[in-house]
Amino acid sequence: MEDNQVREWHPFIGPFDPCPPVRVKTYVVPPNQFITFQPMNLPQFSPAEALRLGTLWPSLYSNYTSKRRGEVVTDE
């Protein structure tokens, strides 16, 4: 999908919050939220690549950033 899957929002920051504020928070909208039903003849990854990426269909694949290590996990 060409749509950016990472969204951001700006939480309320109260005047008496005891912790340093986090001004921008992000979340990921998974690609399956945009596909209402499975169309016929979708392109498919090879079986080995599908096992490595976690999905058979490229339109349902989503990169993610590990919050633990800060690394980007990609299809390479």
Given for the second form:
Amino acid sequence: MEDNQVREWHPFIGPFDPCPPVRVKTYVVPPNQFITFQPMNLPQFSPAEALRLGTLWPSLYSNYTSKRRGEVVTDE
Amino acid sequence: MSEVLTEDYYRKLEELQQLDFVLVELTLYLDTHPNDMQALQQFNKTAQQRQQAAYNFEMEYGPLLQYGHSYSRYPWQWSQTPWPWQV
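Can I get the form predicted together with its partner chain as well, since the one above is the form predicted on its own?
Then the entire complex follows, led off by the chain already shown.
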């Protein structure tokens, strides 16, 4: 599920780990990390979309899909 | 209050929610951009739309707010069903 906002890293897995290893862990870097000060007159969503997606500005949208539906990347 | 909530009820309610969300976003935006003229005009336009939408909703389905922020018909509508969590 390649997405420009989702980054992943590979934790160290030792031979004596008590639990089954999670080989790949992902985290989200939303666009507001890269915008220090929001510029004026950015393009906007329609009110219906804005309510649905959670923000008024497409450039600030971060989908942050849930991981519960088995989307966690476990294999190496 | 009709027991069965019509499709129109939910559509108007969602439209109100959409306008409210846009107003929340614009308010937060204008807090940090006080001299953004275009956003301010959009805010005032949306606020007017929201008042109109709320007025239409209340005329048809009863008060949205309490303690004098909404009118009520006879008999007193506030305590009748459906309550917000039942909608």
